[in-house]
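What follows is one chain in structure tokens, specifically the form predicted alone.
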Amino acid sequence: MKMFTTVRKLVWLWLLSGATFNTAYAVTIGDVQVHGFASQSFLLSNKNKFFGSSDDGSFEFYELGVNAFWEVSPKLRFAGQVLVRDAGASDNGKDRIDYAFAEYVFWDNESASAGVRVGRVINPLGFFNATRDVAGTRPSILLPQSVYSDNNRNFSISADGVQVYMVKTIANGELMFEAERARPRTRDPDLEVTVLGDVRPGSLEGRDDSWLAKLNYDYDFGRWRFALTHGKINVDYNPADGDGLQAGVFDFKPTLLSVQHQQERWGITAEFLRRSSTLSGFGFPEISVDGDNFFVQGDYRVNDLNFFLRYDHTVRNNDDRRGKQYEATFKRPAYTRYAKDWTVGGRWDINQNLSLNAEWHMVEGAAWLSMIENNGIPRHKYWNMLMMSVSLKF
């Protein structure tokens, strides 16, 4: 019902504004270009829950977004996106601003450009974070959860602050650097559980001294791509009255190495992420943990069909890779500390606007499942999931 109410509102806004379709992809409202997308998915898992009651079959995963771009002058631009997303307990279907920023280009010539963005900016993280919001541009329905967690999507996708960038053409390729100093978004239902292991009465608040930077190199017209992302994300915990925890700080240092090679019909992508996190304060001794995560995905394209095979590996703690120490200490299943996911799937691009997607996940472990959605603890170590979706863009 929430989705249909939102769709009605968006349709009326377009009609009242006199929007006119002028290409297969865009709507023009005065000088503003408007794009949109929508997707509806069906999920069926044989045991644990993901994005709703998937163990009984679930249609609770849908996305609807409208974004706009306004070029005031060659040097000044504005961009923003409103998104409605329902993903079970991980997302409640309320509309939110994914990003909204002003961009000023202070240097632009044939070989280089540079500029600054101010507002809610998209985090420069790996290959897919910048396009993960649009279902039709993702390489699969579900991105590799070892790197692009959907339970903490708001935390990952954008932040409020200042971002600078520079693009430089060099021999046989293009070099791009992006860096931001921003306050991370912490309004994700599962973020407290991810950081503190449980839902707490206090609140997490991002600090504006957080930063993230990425260096990306495209070689031979994108045939080869390399990227290195690093940053330090700082989050404060503000305890509530009667809270069992004291004020504390969560420091998160991601280091992400990304490599991709593309040929005419096939391609391979690999990303390796080290998550280094520290909990200090809280009324207990400081805790520091490193976790290594990676995925490898191969793609094969035939006309309008794209097939992929992926292995995705998540580890919460390198010193306890199978979770045995965690189980002995906290009396929770060891398999909640890691996940191994084999996925096979494909996409059929019916036309430029419409596509059908399907994928099958065979998983050992539950490290990226929502604890809230699974009533505190996912119950099964081995589980499978079928995902199917239809996505539309304009």
The other form holds:
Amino acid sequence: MKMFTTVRKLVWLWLLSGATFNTAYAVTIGDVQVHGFASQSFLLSNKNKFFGSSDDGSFEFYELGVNAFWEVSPKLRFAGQVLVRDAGASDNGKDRIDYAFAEYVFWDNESASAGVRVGRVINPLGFFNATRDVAGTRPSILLPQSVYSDNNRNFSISADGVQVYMVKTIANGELMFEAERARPRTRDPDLEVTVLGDVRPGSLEGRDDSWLAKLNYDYDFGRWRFALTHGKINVDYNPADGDGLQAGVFDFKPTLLSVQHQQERWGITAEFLRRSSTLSGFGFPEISVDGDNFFVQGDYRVNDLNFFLRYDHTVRNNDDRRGKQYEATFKRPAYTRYAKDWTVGGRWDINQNLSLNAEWHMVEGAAWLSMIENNGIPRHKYWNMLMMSVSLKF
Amino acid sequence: MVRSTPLWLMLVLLFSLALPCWSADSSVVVIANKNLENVAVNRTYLRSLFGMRARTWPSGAAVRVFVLKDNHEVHEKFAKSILKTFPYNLRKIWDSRVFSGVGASPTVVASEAEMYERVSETDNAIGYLTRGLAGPGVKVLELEKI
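Moving on from the form predicted alone, please list the structure of the form predicted together with the partner chain.
Up next: the whole complex, starting with the chain shown before.
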């Protein structure tokens, strides 16, 4: 606990320094470039809890990260990032390595690049996964939870293995392909609850044969962006002694379609994610569930101000979109199986390093709330949340 | 009846002559270190270079990119007239590379004077300046028409 307060002091100190100096640049030491980011949020919700005791007003959500990029030669690079993050019961404020990999460049020229990365690599997943912890790169304080669930962020952001990439300029655009074979990370407090419905005595272990691939097309330097992500993530369940469950496998197949259009003043972003999950083994008949999730966000910017409006829709099971069967079978509330979140918010970029954000969520449903945070079951179907944050990056 | 040319007409003529020169001098040009090999640049290539995707020159040497601050008016002109994009989009492209470990950010300089100095002193450097300020210490890379 003491460690957490020290880190929080550091976050505040850093944010204050960002407010004091007009601009901060990357720190360059020889061929190594160092960047960092920090954010501190305040959350106030009525009824359900999110990222801490938000029903009483909470400062429990903060992020602090430092990364280094070392260009040893035009062919060889190393990159790594350490993150400290607290988000109520769904994250614990401990330091962890987000990514750490070596990259070998096969070729890099006017019209194409290609290379391979080995180590803990970032999962190529939609538009926002790669930099999901850097508040300044997110479209809002809270990522649209339908697609970017924060309960499983470690699982989502990176994996340990090998990744190849190819970039090619085509006509007035750029085509990029990334694919990886890597072992997923399974140390999220809420992962067992998400996968198995409860905290279990056994453990989930990611398997090496998991893969993920993404095809991205940027037209006219990002005026239009399209991406298609697909993969198969395999996770083993190893039961403990006296466990009620037997050994089993959780297979997760995400299919994600992303589209963005940007103009000088306005932009629109939409992503659609189908989660296909299969549980086999465990001592019960195989279960397969598909859930369709999407969000649509419109942005408008005037000078240093950015405003947005978003609709974000989460469905756990397409065959039971309103959770009625679930409620009848498991005697748990139907509204924990879906969520509809209307969000309006804004950002003020004080300078290129420092931003203030605020947003208001109006939610029906509790599908993306942490069960651990809410003592097993979120109590309220309709709830609202105010989020405010100050964030810094250099 | 012969009348002398009205003053307003003279002024209009004067300005219409001066205007093209004035706008040419205040337009933004891409500059490079004088020792850089001759490279042909079009908009697509410049986007790859300033977007920090293409990291090496055809010779194999590492590209050194210099830019002004996001809110500098010359940066905005450069983004809009040369790259045909917006400063916020460039920032987004750089941040997404930097914070996912796949690239470095360009070096930010505080003024056009510093831009001139740094590009003229740094091997394999590329940057941009108001045309009138691009002195003999740097070379101007004229954009190829596509």
